[in-house]
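Next up is one chain by itself, shown in structure tokens, the form predicted alone.
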Amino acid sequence: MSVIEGEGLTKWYGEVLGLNRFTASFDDGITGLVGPNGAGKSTFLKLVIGQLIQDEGSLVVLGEKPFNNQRLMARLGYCPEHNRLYDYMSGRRFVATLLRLSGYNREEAERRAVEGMKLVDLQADMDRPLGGYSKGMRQRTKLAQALAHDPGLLILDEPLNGTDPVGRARMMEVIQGLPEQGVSVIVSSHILHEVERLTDRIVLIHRGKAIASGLIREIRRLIDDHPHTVRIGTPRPRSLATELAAQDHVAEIVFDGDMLTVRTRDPEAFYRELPGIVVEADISVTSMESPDDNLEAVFRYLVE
């Protein structure tokens, strides 16, 4: 089962529409959903937490329906976009509030708390009013509080926004070592390169429409108008080039100084093949790379 399963999911905000028929499901581990600012991301996330509800279609999150289930509302966590937060409050008495709420008694909020503070490197600031936190540290913090109560399923709402590099490096690892402990995250952003540091898997959401879902790789391989581009530096390009003519998926190769601009149709049998012909040719090649080998090449093809 899928730990998300959205089909046909329409949601208007009065003649707005915010969800046109998303269709999609995302599975254990960590699943990027990534879009521009207003492609439907956060009303989607806003669906999942249960805090809104479908006008059509269906929505199954861990099993269960999510709107106004307080059941399911303690098998997840949240981190909101926003970083409206009571400044009065320090950071561990902040989570420990929210734990309380919860139904958790005043000793084990307390230890949770903190433990959730350490987590995210903020231990030495816990104490300190909310207040005085730069952003990256408040984001830090929604995340130790949406993870003090050990949810099965994360969201995360544009959670990198604001942070600083080192912030920032904590926050991944944190991220990434989830699902080692049986915790689902979905990850939203409009930060391509970001997300693409966290997973490979996506789902791509446009004008409220789930456009595709996958692995890049093979998203990126089904889109068979725009041919695969590969730059290669080498000594000798038009030698090398010579040789990649002969290549039936090569579908065109550009010269600029040393660099070679290669667009296959085929880039798993361009790779496999490109070893054996410089080897075989006796060619060096001192770089090599893929713009288009990237998450936001993808989205720019699909939407473009």
The other form holds:
Amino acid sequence: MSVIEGEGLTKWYGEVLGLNRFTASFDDGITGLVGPNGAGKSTFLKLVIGQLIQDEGSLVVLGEKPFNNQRLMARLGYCPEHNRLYDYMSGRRFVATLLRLSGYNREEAERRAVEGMKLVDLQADMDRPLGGYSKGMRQRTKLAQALAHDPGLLILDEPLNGTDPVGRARMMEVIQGLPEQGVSVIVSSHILHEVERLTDRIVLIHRGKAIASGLIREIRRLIDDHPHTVRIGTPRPRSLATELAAQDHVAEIVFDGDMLTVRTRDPEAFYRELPGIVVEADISVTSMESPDDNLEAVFRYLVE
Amino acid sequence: MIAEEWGRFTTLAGLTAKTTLSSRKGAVTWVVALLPLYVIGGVIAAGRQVDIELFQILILALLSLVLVVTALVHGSRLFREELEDNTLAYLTTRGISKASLVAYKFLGYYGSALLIVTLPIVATYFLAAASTGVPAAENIEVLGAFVAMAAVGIAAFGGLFLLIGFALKRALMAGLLYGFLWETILPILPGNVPLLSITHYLRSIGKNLVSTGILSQWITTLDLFTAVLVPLLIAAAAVGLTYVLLITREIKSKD
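Target state, the form predicted in complex with the partner chain; input state, the form predicted alone:
Once more the chain from above appears, this time first in line as the rest of the complex follows.
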């Protein structure tokens, strides 16, 4: 079921185009909104939470138009990109205050605030002023306030920016568990592997346009004819290049010090044959990575 | 439903009042609001009695400054700080209506700003009465007049500065020009021009409530009802316009 339907959304900031006929549908579950900084992710999310209104096109969120729709806003949870909070409040007071504005009575707001801060592992710090929180703690507090009133749709704008590894793992765990509780999640990020760890369903946005959407593997099919890239570290790059150049499927080899960047038209054959080649030629391999193995490659190919 | 809305009111108005009374800017306005106490306390400490005539002159001289500074600092920041800090989205993505958002913030400001302005006036009045030995109840209408002027002025100036603070990025500069140029010059111009200033209505309230001293000497044809009603209507219109801006304008943050 679709939770957000955007059709031909265009948004201008004066003479700057924020969204350019952006068309995408977001289903329930977790969907990643992925694109580089300035691609239009935050603009789109601000349309969803009714903070901005589109110049052209239509937007339907949970079956309703978002601008000036307080009833709809009560069903959303929003975690903004910036880290501004009410610094004079404690984390617990901040979450409880927003719950009071959502209509909860004092006792229930307090109970939910404590639960929310516990959920993001901030119970030890929840009575400290927010002004003393680190970036990662602020991110977790924003997640707690966005979730505390049981929203049906959670909008997370770059939620993992500035988080420490432990906090990041906890946030990912919390976010991944939300669909089971009936909460749909839209998570934006410019760090592609983060999104890939949260969901396999993405919308790619670039220069205000949705350039691809769907399952990552489906998007990969779009680029099947594009050569696959592998970077190999070796103390004998020239010898290894000579061996690899003899393979039919190798399209290009680029030298970069002790690294070789190899582009192949048949990744399966490449990975199958490489061990035999290096053993036979007695060439040691110190590292091997494929930028094509992550979402970054899909994104780069589509925008090139 | 009523309980929910009451909870929203107490939370938002209480939060606004707390920041008005205890923030760093709140401390600055307390310093300004306490001016009458310093001045009259200083006069008494210098060995001079402060009779009701002198009390009127000193308070009247300081009231405009205190009203404008308090209303400007706290009225203009009600939404300006939320807009500049990008925190408004935390409030607008809850169940609270935008009408309630504006109204509760304004009421929170009103109660706390009124406290900041009137407490020093009341304290000063009793200090002055004690210095002369005249029973405090004898000139209570003078105190009543100043409190009424403060109550109406805090609403009217606060409403205008709320609107200016929402609509303009340089709200403080615009507010200072309005408060200290417009409201200083227009009330003393001839003809009907003073009707364009809030100060004229406030002085008219004083004139209608007090029969002696400088308060009674203001030239006005306004009766008490009109003098109170017009500034309150200005406040209501400004708060209403702020609401209209909130529901029609986009919230463009800096991130």
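Numbering follows the first chain given and starts at 1. For clarity, every value in this text was computed on a predicted model and none was experimentally measured. In this text, rigid core is short for the largest set of C-alphas that superpose within 1.5 Å between two forms.
For Val285, the Cα coordinates differ by 2 angstroms or more between these two forms after the core has been superposed. If you fit the rigid core between these two forms, you'll see the Cα of Thr234 move by 2 angstroms or more. After superposing the rigid core, the C-alpha of Val250 moves by 2 Å or more between these two forms.
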